[in-house]
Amino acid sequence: MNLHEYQSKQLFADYGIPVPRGIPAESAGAAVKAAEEIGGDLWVVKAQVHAGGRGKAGGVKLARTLEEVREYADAMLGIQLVTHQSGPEGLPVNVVYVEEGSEIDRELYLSMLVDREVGRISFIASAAGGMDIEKVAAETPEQIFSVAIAPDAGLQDYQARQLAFGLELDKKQMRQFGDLIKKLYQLYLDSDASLIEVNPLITTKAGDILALDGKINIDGSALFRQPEIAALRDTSQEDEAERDAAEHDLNYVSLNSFYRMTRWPQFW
């Protein structure tokens, strides 16, 4: 089961993982109220769909006025957003996420998944994060590295340092990063996740670490242990055949949905 960005970030915040302040909205008016509540003079309006590539598809807009917040939210809500992961039919936008603007210095990539070749949870990271991470994976895979976690030992400090060095973080950021990935690892275990992705994980101009995006996939076979997370399911984002199968307690995953949920194999 996939979670929306705003749902994933709420879980991040619950675990003390730093995220920008944001509020989901289901109407243009609610988006404006969200921006007013957040304050400031720079907001990001993000379409909430279970697919990556939103920015290049027009699903992420930077607003400098409340009128722009209204305009962008109104343009997104109710459409079928087509990205390179959604398929040609696109996915419905029923919610937008209004978030405070961030002063980005660098964009990094970080994710967690089960590496079935070694039978362990692994962190995958790259100093070349952002919208072009898939191009990086295809053309310069040497810029992407991984660290596997032994289940009996858990995440070790030296592994956190190894990841931090690979991301070229300074001493202050290394401390923040070490705290962040420990919390991320605990969230992964507690939520029965199959994938957690932060792209981008940013360093701000003030020198801090911030999860600017968040995607979480939950192991469907473990949802009986996760009633609160299961309640977050958005069936409008799912293939109709998958919904029908779930109603009869059957496992069925269409090829398009499988691709959206498992982009990570291209990194190996």
The other form holds:
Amino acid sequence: MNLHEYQSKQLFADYGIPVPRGIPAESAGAAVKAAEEIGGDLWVVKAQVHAGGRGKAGGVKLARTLEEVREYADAMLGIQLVTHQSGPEGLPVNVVYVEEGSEIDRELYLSMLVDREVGRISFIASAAGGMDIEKVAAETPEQIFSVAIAPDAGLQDYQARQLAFGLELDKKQMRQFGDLIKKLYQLYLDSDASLIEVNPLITTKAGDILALDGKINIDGSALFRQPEIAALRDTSQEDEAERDAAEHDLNYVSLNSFYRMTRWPQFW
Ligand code: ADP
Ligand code: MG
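After the form predicted alone, can we look at the form predicted in complex with adenosine-5'-diphosphate?
Next comes the full complex, this chain leading.
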């Protein structure tokens, strides 16, 4: 089962993982109110769909005034957003996430998944994160590296350092990062996740680490013991067969969404 970005980030925040402040909104008016509540003078309006590639498809817009927040929310809400991961029909935008704009220094890639080849949970990381990660994977895969975690030992400090070095972090960022991935690993275990992806994980101009995007997939077979997470299911993002299956407690993923879920960078 997929979670939306705003739901994933709420879980991140619950675990003390740093994220920008944000509020979901279902109308343009609510989006403006959200921006007012967040304050500042730079916001990002983000379409909430179960597909990545929103930035390149017009589903992530930087707004410098409340009027722009209204305009972008109004333009996104109610449409089918087509991204390179959504399939040709796109996915309905029923919610936008209004977020404070961050001052980005570098965009990094970080994810966790079960690496079936080694039978372990692995971190996948790259200093070349952001919207072109698929190109990086295709053309310069040596820029992407992974660290597998032994289940009995858990995440070790030296592995956190290995990842931090690979991401070219400075000393202060390394400390923040070490803390962040411990929390991420715990969240992965606690929530029965099959994938957690943070792309981009950023370093800010002030030198801090922040999860700027968030994607969590939960193992459908474990939902029976994750009632709080199961309640976050958004059937508007699923196709009819998946909705039917869920109603009958079947763990079924249609080939369309399987394709969506298993494409890089969500899965190897
Ligand atoms: P997607 O992966 O679906 O394209 P992201 O959330 O990764 O969506 O956003 C795409 C890009 O938009 C990011 O790589 C980043 O450059 C920019 N962006 C996203 N959120 C913010 C934010 N809160 N502040 C500043 N820039 C942002
Ligand atoms: Mg992203």
